[in-house]
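We begin with a single chain expressed as structure tokens, specifically the form predicted alone.
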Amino acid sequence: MMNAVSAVTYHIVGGGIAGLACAWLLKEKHPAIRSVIYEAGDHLGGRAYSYQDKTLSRVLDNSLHAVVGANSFMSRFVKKSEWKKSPLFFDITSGQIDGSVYANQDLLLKSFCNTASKDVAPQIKRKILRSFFPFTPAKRRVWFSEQNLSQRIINVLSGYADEVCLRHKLHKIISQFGMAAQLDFGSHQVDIGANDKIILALDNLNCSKILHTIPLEHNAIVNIIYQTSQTIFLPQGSSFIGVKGGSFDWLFSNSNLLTAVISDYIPEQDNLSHLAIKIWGEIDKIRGVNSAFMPAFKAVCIKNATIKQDIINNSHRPDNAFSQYPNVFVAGDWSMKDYPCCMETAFNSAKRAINTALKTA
């Protein structure tokens, strides 16, 4: 059994964007306090980070993922030269290309949300409409990853916790006098201090195992790498591109790399070899070529990326980062409700936890 320390300590337990978020908040503003981070995994990042794929041969990132120029949390992150202009838009059906953002608010709204347009909720639609519009060009500009996630966004920010626990899997809470008192990683156990605080950075998944709670309905993301011999230019040469009457959502050009992504997809619906084929042959329909062969490919199903954002999930999702524990506070985009689940999401969960427990103190 470790010993608690003498030291104000937050143990923040999940080492995701949320969680990596508490110690970068912690560090800049209030640096005597010292962080913890506790991640299941052998690695940081939760649902963003990157690895050296062995299909394709070079690093990738586990999900591509693209942020728009209002959310103010990258904008740390990216330069001023490296966003991307508004996308174009283009019809499979109709061969047609157009840059309207109103005309296809349902794919952008399906994408922000990970949820069919019809099914997102309306309070996350009014949030999203406020945090948009007016949509100013420097807000309707985006950036994308290109395999880089983890040296881009999740090394400069893990080192902001004064500890990082890799493979430490939390099991349980132990509980006393109605406060947290222990945390159980099943083969050693950590005290809490009686001035310390946790930050519960888990998914909802995760998190409602260890609080008890009603776990919410998730919905699932696809990506499809292909791997070309060259670079692949997209229509008026444009480096990302939506897609309309197709299999996939958007197309994603990133030198010898193309990525197909689809939103809200049922796992059960294709086989993923030959959705790629079929993507492969609406992708030649995009370009206005024949290609001769299919390049190698990495096709990945995320199958809980993020909570169904509806209307039913919507009203089940956390109103503040409390915790029936005094002393235990809950962070992650699926814990602000109302908001889109995404990654400026989880560094506003990520404050709001840090400050709700500042607070308590």
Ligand SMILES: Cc1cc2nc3c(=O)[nH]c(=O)nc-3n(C[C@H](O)[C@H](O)[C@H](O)COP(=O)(O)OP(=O)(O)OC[C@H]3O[C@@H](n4cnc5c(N)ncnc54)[C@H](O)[C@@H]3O)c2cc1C
Given for the second form:
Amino acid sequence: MMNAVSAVTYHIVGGGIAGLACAWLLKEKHPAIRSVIYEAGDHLGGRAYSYQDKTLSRVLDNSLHAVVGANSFMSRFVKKSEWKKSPLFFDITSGQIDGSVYANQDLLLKSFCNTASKDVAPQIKRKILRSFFPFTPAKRRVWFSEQNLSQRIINVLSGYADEVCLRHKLHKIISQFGMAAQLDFGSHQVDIGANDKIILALDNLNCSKILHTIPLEHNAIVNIIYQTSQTIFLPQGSSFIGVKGGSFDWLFSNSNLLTAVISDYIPEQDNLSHLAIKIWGEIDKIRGVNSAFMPAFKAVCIKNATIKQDIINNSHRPDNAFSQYPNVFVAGDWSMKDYPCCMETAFNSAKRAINTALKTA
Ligand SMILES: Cc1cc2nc3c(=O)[nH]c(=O)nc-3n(C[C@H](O)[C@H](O)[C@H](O)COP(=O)(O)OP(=O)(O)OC[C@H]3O[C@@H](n4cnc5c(N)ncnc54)[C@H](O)[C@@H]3O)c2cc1C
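Same protein, different state: after the form predicted alone, show the form predicted in complex with this ligand.
Every component of the complex follows; first up is the chain already shown.
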């Protein structure tokens, strides 16, 4: 006789960190429940993945991702020896270096929230200070991805779903008597069983299309990756520094790559190639050298990197994982009011969505 629970399927739409974490949580706590991930793209990871880049002929992360030691879920993917200390900050104008996170909190907030620090919602600031970047110095260690986001995180998490369907873009939910009855993928539909649940683990723009809600405003992030002939050492032997008085916010060094990151970037404000040249000149100032030539580089602007985390947007984020359909639940980094949008929040949203779905008859 079939076990009643094993007949239940959780349909997880979206294969980013939130969707993958949903499958992981289900497998850990309720292995009898079947999970299926439907992902629109041809890879898992959503906004955090690695790919083979043609310009630099090597594997790159779609964007450098940093994780702070206080992030309890993401910490699982980083070995003790791999954490780097709290950041140093370099002022290009004065040439001064300091390590004070208090004096540099505007830069830290801007990077955490991809939003000008003066605009960040106070509730999010509080959450960051209490849990994400707390006062305890020991928890302020940092890890950053070294073109290994997929290998280190995404591939590990991918193993927990019972089935993964790539190139499955959800077009709409077809409802019956107020309940979601079918997932419509255009070319075919998937029936939803009476005890099945649907988790929409989508980015805000796509989720709003499915649930007919108003999309939130988004901000961009730029990464400029320079491929150097050798490893470049940054001030005081640091592998990453916060930068003040320049055109970029952070500089990360690993093997023969230097990555400059700009948060809360206004697209089309500069030609990206010109910006890369200007930033290389600023990197020269930090290094105290005068380079004879520019290395090969790749400049990428990710337009809708995260939602803008200001008071207005934060007030429109959901208070819980429920949707208008009793059997559909919402996850995703944007879906947790008062939280900064990051991988750790994507995981927290998955936990909330799965717990809510499990408790809902
Ligand atoms: C440039 C950049 C830099 C970042 N830096 C950091 C950092 O340093 N540290 C950090 O912690 N976080 C960082 N983040 C944020 C982090 O990447 C996200 O918070 C996290 O990846 C969000 O995961 P998610 O699963 O909520 O959403 P997503 O990763 O967006 O996943 C949603 C998935 O749903 C899929 N999808 C969309 N529509 C449909 C549909 N209709 N049907 C089926 N599938 C669909 C998408 O293809 C995607 O795979 C950065 C993000 C960007 C873009």
